[in-house]
Structures are given as C-alpha cells and as structure tokens.
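Have a look below at one chain only, the form predicted alone, in structure tokens format.
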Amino acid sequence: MSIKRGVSLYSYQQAQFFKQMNWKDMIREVHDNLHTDGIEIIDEATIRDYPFPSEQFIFDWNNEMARWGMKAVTMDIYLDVHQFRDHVMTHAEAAERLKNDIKIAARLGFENVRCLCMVPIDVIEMALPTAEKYNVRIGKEIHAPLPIKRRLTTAWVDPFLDYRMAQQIMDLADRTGSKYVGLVPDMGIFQHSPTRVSIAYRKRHTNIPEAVDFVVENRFNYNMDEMLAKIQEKYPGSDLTDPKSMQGLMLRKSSADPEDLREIAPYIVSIHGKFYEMTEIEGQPGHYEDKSIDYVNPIKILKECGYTGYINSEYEGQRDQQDMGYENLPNEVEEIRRHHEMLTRLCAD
C-alpha cells in the first residue's frame, strides 16, 4: 500500500473568507480534481456552532462525505484555555474539553484528532479512555521549531518549547499499551531555508529592503547577535533590530532530521503536508516542488518504514501575500493541485 493523500480544508482559507468556496465545494474539489479522498479540518473553521454543532450540521457533513466517498482523516482541535473568561482552564477542565472534541470527531466520522504541541501530556492521558471508547486517536503535533528529538548540535533552545514532546507521547503509548495516542509530524519541521513569499513580505514591510537581502544572503556567515550588529553597521536605522523580526530570514537548517522519522513511524497518526509555494522544477515541466522544504528524503524514509497513512496538504503561503490586495492573491486551488502532483509522484510505489 502507498502513502495516502489528503487536504486540510484550512488550505482554502482565503477562498472561504471571500465566499468563493464553502466546505462542500472544497470536498468536491478534493474528489473531482485531486482524485483522492482524505479530508482534514480545523474544528471551529468548518463546524457550524462549534463546540455544540447542531444535528443538522452533523447530518449534512456525514451525508456530503458519503456522497463523494470521502475519508474523514483528522480533526484539528484547539484548547481555548480562556473559554470561561473568568479563569484559565485547569488541566482537568482542558481534558473535559478534549473529551468533548473527541466525541464531536467521532460523530463526524473522523479517525483522529490533532492536539497542538503545547497541550500538556497529562491532559491527553486523562482523555485517553474517551478516545478508546469512541475509537478516535489523539495525535500531538510536532511543529517547527520543534525537532523530533533533541540533538546535541542544536545551538539555540526555545525556553517555551518542550523538546521531549515526541518521546513523552511514545512513552505514554508504550506505558498504557494504547493505540489511541500518537504523533502528527508537520512537514514544516523539514523547512531548511526562508521562503520566497516570506522574504518578499518582509521586504514590503521594512524600511530598508536591501537589509533583508543581506540577511538572507549572509545567514550562514553570522550568528543572530553578529547579524543584528552587522545590519546596524551597514544599514543604519534599519528596523531589523530584534531576533523575532529576523528569525525566519535566518533559517539555514531544518529543525528535524528526516532520519528521526524511523523512530516515530509506528506512532504517526497522520501528517501535515505544510507548504508555502509550489514552483516548477527546472527542466521538468509539470513537476513541482516547494524549494524551502525537503519532501524527498522524509517521504523516502516513510516509505521504507511502511507508513501508509495520510499526508494532508496544509497550504500557508497565502498568509504572506494577503497584504498585497485582492487582485494579487495567490490561487490556492492551483497551489494545492501542484502540491498533489508532487505528493503523487513522491509517494508512488
């Protein structure tokens, strides 16, 4: 069996915003033009009246999915810890919210729910009996800048990220013997360089665009502190003055090693196919790639490990172009079709 293809409907976010497509249109696009069946959603972006959807919506969703023979792969969930407004949720309250999301996912036919990487491990463990009861797996996302595993060569540590996250999930699965908890790697962890769209966005929103070019071209030559000093020396008055404004431009190595997929492959629930811009490969008409993200090596390793789950396209490049005006917006439908050309080619046996 081959790796399967799907789409997160989040990829069509601006088409939804401008009322060019609704969720039914998106499902038909995946069926008719991508010739695949995998569907992923963000709960509150698609589910009307979430977190208390009506019986009518649940019927409509299941009817539409059955009509086109589609597969409800993963429902992305968020824990709004300020839901009650008068206090921050306790871990026990967060677990109750997660349990409710699992029940919603089950009623909509989803096999998995995806939790953000910040969700505490004990919250997931408290919800695990509900996941088992409703036959819905919980997948915790590995999102950049998290690695799959912390390597000694990592030079900078974000104090707000837990670099043991993947290991904690695997330990939980092994300790409980449960098949209902796992991981959702995001392909953004294999991004190795700044995207063209992010570079262009930063140049449009800085007072000295040439400074952005200097950072990108020289990012291998200086560390962050050295680069900040160099910018002020060469471009006095530049507003590139802090690591936050420079972090994406300084990207020179992916946060995860594709080889580490071998260890987590048995625990993968589904995969986010993050991408920002699909461009035609030179000398290969009709074949596309995202120049900033390594897909070739991770997919090769996943195939060697026998992974046959879904990679669901997650297009985010439009977010760096939405400042340019409606007439200059990228074509989300075309970008996702190009992404699936790549996935079809790389995932083939």
The other form holds:
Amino acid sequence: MSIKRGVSLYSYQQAQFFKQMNWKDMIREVHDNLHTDGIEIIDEATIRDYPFPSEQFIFDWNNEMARWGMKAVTMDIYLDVHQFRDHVMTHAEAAERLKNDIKIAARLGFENVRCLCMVPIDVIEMALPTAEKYNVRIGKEIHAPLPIKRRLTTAWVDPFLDYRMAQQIMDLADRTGSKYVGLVPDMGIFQHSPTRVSIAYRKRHTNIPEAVDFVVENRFNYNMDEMLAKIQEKYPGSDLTDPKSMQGLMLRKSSADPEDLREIAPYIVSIHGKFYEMTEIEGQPGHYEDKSIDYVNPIKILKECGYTGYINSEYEGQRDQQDMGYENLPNEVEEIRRHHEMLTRLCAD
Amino acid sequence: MFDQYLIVKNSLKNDIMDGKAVGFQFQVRIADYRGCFLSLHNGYYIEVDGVKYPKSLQTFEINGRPPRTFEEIKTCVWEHFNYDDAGIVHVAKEGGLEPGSHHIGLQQSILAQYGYRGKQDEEWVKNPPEPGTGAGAGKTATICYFDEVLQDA
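With the form predicted alone already on screen, would you show the form predicted in complex with its partner chain?
Shown next: the complete complex, the earlier chain at its head.
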C-alpha cells in the first residue's frame, strides 16, 4: 500500500466561479485524467443550500460518486462565530454546528470532516460521540503558520493560533481511546519561501514595485523592524508599512519541520496538498514541482511512517492572479494535473 | 480574490418604480471560495464616480426573495448565500444614474471567520465593521474598481 492521491474540489474554485466546471465535471476530471479516486470538498462551496441540502442533491452526489467509483475522503467544514449576529456563538452552539456537519458528511459518504485550526478542543470533544455514531472522523487542520510540534519560525504568528494544537488532539485521542479524532496537516506548513504568484500580485498592488523585490531578495538579512525601516530609507513613501501583510514576502523558513510528522503520523486523517504554482523541474521535462513548498522530505517521511492515507491537492495560486483579465488567469486543470504528476512520482513505492 | 469579477459584467442598470428611476442596481458574486450564512453578509462599500453610497441606502436581493435591508439580512441566520449565485445590490438614488460609463469602487463585507478571535468577536456583535475598511472583507481586502456602462432597465 502506498500513499493515495486525491483532489479537493477547492482547487477548481475559479472554474466553478466562472461556471466552466460544476462538481460533476470536477469528479470526471479526477477520474478520467488524474486516474485516481480521492475527493475532498468545501461544504459551503459544493453543497447547494448548505446546511440543508435537498434529498435530490444527496442522491445526485452519492450516485455520481458511485458511478465513477470515487472515494469521499474529507469534507472541509467551518466555524463562523457570528452566524447569529446578536451574540458570539457559544462553544455548545459551535459543537452543534460541528455535529450537524458530521451528519451531512455521513449522508454524502465522507469518511472525515476537516475542522479548522481554531476550533476549541472542548467543541471537538463535545462532538466526538456524534463522530463515532456516524462513523466520520474529525480531523483538525494544521495550517501555516502553525508548526506541528516545535515552533520553528520567529515570524509573526496569529495570536489565536495555538501551536500546542496537535498535542491537544493527540492527548484527546489517547485519553478517550477514540480513533475518531485526528489531524489534517496542510502541506503549506512546509512552504519555505514566498511564491512567485504572490510576489507578482504584490508588485501590481504597491506604489513602488521595486520595494517588493528588495524585501524578497533581502529577507534573510533583516528582521521585520529593520526591513520596514530599510524600505523607507531606500524607497521613501513606499506603502509597504504593515508587518502583518509583509509576512508572506518575508517568509524564510517553513512553519513546520517534516521530521515532526513522525510523531503525528498515526493520527493523520488526511492531508491537504496545498500548492501555488507547478513549474517544470530544470533538466527533467514533464516533471513538476512547487518551488516554494517542500514535498520531497515530508512524503519521504510519511512513507517511512507507513502512512497510506490520502494527499488531496489544494491549489491556491489562482487567487493571486484574479486581479488580471481572463487571458491571464491560470489554468487550474493543468496545475492540478502537474501536481498529480509530482504526487505520483514522489509517492511511488 | 476574484478582484476583477465581483461585479457581474453588464449588470449595472437603474431601478425604475412607477416610471421613475429611484436608484440603481448591479449583480455581485461572493468574494471568497465558499458561500456563507446570509446573516454574515454585512453590506458594501460603494462609490460611483466618486460619490459614496452607505449601507443605509443599500438593499440586497438573493434567493428569489424581494430586496432586503442589511438589518433584515442580519436576521437570516439559517439562510445561505450560495457560492455559485449572484445577488443583486440595489442602491437608492433619486433619478438613478446617468446613461454612459460609471467608475464603481466596491468592497463586500462578510463577517466570515475561521473560529474565535477574542475581543474582536464581541466588538463585531456590538459594532460590525464598516464596509470598505478591509475588516470583514474576507479574501478581497482591497477596494476593487470597475468601469461599467449603464444598461437599459
């Protein structure tokens, strides 16, 4: 058994937006051209009239998945704490949303739900009996800038992201003995440098584009405060003044260490194959890589750990190009095909 | 995201009532990769040819229902704004817009979140962010600009 490949339909969000592909087209693309079966969805993007999908939708979904022999791996779910607007959602209400999402996932045949990094651990614990009853695992995402275990980066980290999160989940699983709670690492935690598409976007939306190049080229030489001062010195009047929005350009090191996968491997529910741009590897025609994210080491370690679950492509580079005309929009289908060339090659036994 | 595509092309037209233009309308898409509970939809920053039109002048038409104010939208806690759908923003303006091309600045405000964010959460209940400030602007934090030609009503 080797690592399995799948696609989060999130990857085709632009094609869906422009109505070039619907979810059935996406499933066919995965089946016909990627020659694999793993499907992940964003509940609020794919499920018409969430959280009350019609019986017709549920029938259509299960029918289409069965028709092509596809596997409903993970359904990505959310926590909008202002849904009720007159009060902040309580943890009990958040647990109710999670339980309801688990029930929807079960009806659509999903094995797992992916909840967000910032879902409190007590909310997950409250929903655990429902997960067990409906045979759907809850996987909490480990998303950049979170580490897996040890904090690697000294960069700004969102104060509401708790870096002990992976440990809390493993503790809950161990304490309850439940197999229904685990982790969904996002490969974005192994992103070690700014993406070409995000740099280009930033250059199109700043008053002195050269300042962006300066930041990227000199990001190892200065800390954030020094960099902000340096920019104003070299490019007076530059609007690059907000440290939070500079984090991406200043990225020097991934937020997680691939070695830390060893400890969490038994708890991994599925993996998000985040990527931004697939380019041909020099001297290797037909072989592709994302230059900003390390896939080689994490996959090597996952194989050594005996991980045989899914890595589901999660293409996100389109977002940084939608300020341009149609002719400049990236081709999601092609990007994902390239990503699967890489996954197939790296995951092979 | 979808910066250049948030206003549906060629959807700008005047709202006519009893033969008179009482405002204008255009269609919008959601500035995110997912739909949202309708209650989270917190209005728009809108400027047309340099004139700003605050939330109090806006109503929103979605899900086959007549246009609703954003105070009404706030109470739609179980209704969903689907990712695939376009909604119609109506703006009250006596006489509507003049024929020809108009320069529109737009930012959508949706109070979508990925979980709890401490004090900001209580603050947003009491004082939801003003559209256009970037707060609550989801995945498109900048004001996007569009040149749209007024279509026949």
